[in-house]
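This document opens with one chain alone, in structure tokens, the form predicted alone.
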Amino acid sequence: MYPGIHERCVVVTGGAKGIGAACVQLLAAEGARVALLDIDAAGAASLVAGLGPRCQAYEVDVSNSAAVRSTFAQVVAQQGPPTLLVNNAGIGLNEPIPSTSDEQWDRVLGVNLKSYFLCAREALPYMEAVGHGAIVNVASVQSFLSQKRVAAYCASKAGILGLSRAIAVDHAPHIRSNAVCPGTVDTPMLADALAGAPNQEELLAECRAMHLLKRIAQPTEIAQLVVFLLSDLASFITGQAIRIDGGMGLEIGGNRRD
């Protein structure tokens, strides 16, 4: 179904759940060999133990030089060099900047941006080594818009475009990068940010109704528009910002008639 898959090896990061999740059995069912990078060890191993010998499990925190620099290097010599890179680490935080420390601020950019970079840093030379290669930065429709209360979150999306097309100009022509920018999605992430508030399922409604769809993502609608990008199908795209939000952001308010 997506042709250039099959056989290559591709790291894709905070693949445990999620996003990453759908990303890694997608990838898995094309005949990739995957190598999921997480912090959450338990998480990982139990989602490859289903996927067969082709997919591996790495324990790492990527915003950490060294550790993904090893990480690499296991991933090298156990399943091959990676052609292909999925980042898509992120967490979020719920506060303004003025009640953001700098330790919050640092941890934020540092999974969300900073281990994008540490990743194509180490995965790059293999892709031109070989000649071909191809990059998905998972940001979000917050590289555009933004709620309330995420500075941090917010800024680390966005830099993850300027990093995408940085990677496409840097790489030409051999090498893609590209961006996804997902609206709200059904994630162990959106379930941590309502959990705890007391009207959660109005919250739910709101979320919805953001989008013009009236609907929030499952992670294998976004996860089919990475894998898509990867693929030879996308070898003509590089250097995009690509919204997959639901028409979230399109519809301006006043003078309604229906």
Ligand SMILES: NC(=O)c1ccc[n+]([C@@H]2O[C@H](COP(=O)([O-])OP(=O)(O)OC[C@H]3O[C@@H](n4cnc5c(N)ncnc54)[C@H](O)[C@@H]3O)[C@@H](O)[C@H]2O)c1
Second form
Amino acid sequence: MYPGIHERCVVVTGGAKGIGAACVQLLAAEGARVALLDIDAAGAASLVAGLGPRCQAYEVDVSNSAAVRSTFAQVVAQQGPPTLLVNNAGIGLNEPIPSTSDEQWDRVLGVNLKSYFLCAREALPYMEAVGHGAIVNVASVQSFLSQKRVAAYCASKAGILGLSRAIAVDHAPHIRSNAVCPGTVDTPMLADALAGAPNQEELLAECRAMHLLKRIAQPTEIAQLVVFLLSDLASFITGQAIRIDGGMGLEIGGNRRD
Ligand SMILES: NC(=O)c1ccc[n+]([C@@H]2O[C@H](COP(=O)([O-])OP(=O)(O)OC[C@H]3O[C@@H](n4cnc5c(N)ncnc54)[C@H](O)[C@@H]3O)[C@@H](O)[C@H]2O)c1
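Which structure goes with the form predicted in complex with the named molecule, now that we have seen the form predicted alone?
Expanding to the full complex; the earlier chain stays at the top.
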């Protein structure tokens, strides 16, 4: 269904849960050899257990340069050189700037942005060596729009757009790089974000209402765009930031007649 995926080795970061897990499942169904990199060893192992021997889990904190390097070496030894990469691992932080610590800032930027650079740095030479490759970086609608109290997250997500474009420019014409920018998605990250709030149902209703389509996305809807962009179906798309956000932020006021 998605040409150019079968038998390819693809690295997916943060693949144990949520959007990453949906990508892993779809890629496995398309016959890819999937390397799932995640800090959650148990979650990653239980996901790959149901997907057959071509999918392998690797426990790694993807913000750690040395750990990423040694993990890619293992992936190459066990599954062959990766020519497709999905940078997806991410964490949130609900904190206004005045109370954001250096450590919190570094952690969010480390996981959400630096890890994308680290994994691209490992994967690109393999892509260059075979003469083709594709990278999809999972950013966010918050690359463009901002909630309150999420400055570090927004900075990381805006940074991903610059990184994705720079990779596209530096590694054309054989390697494509794009960013995917989801609106609200039904994942453990969303559940964690809601968990701290006293009025969870109200907040969820507000989340649904922010999208023109009046609902939040399922992880598979995002995975389908990610795998499309990795595949040959997207052979003329590079350097783009593609919003998959149910039309969030498009409607403006100023024309009430009621
Ligand atoms: N859920 C949403 O509403 C939403 C919206 C827009 C963008 N996103 C982005 O999509 C991506 C996936 O989000 P999700 O909602 O599926 O999140 P999630 O929390 O459900 O899953 C994230 C995965 O990343 C892994 N991870 C976290 N830190 C890691 C690290 N240091 N090293 C390796 N793995 C690590 C986690 O263990 C988990 O498996 C993130 O980049 C997120 O910012 C999510």
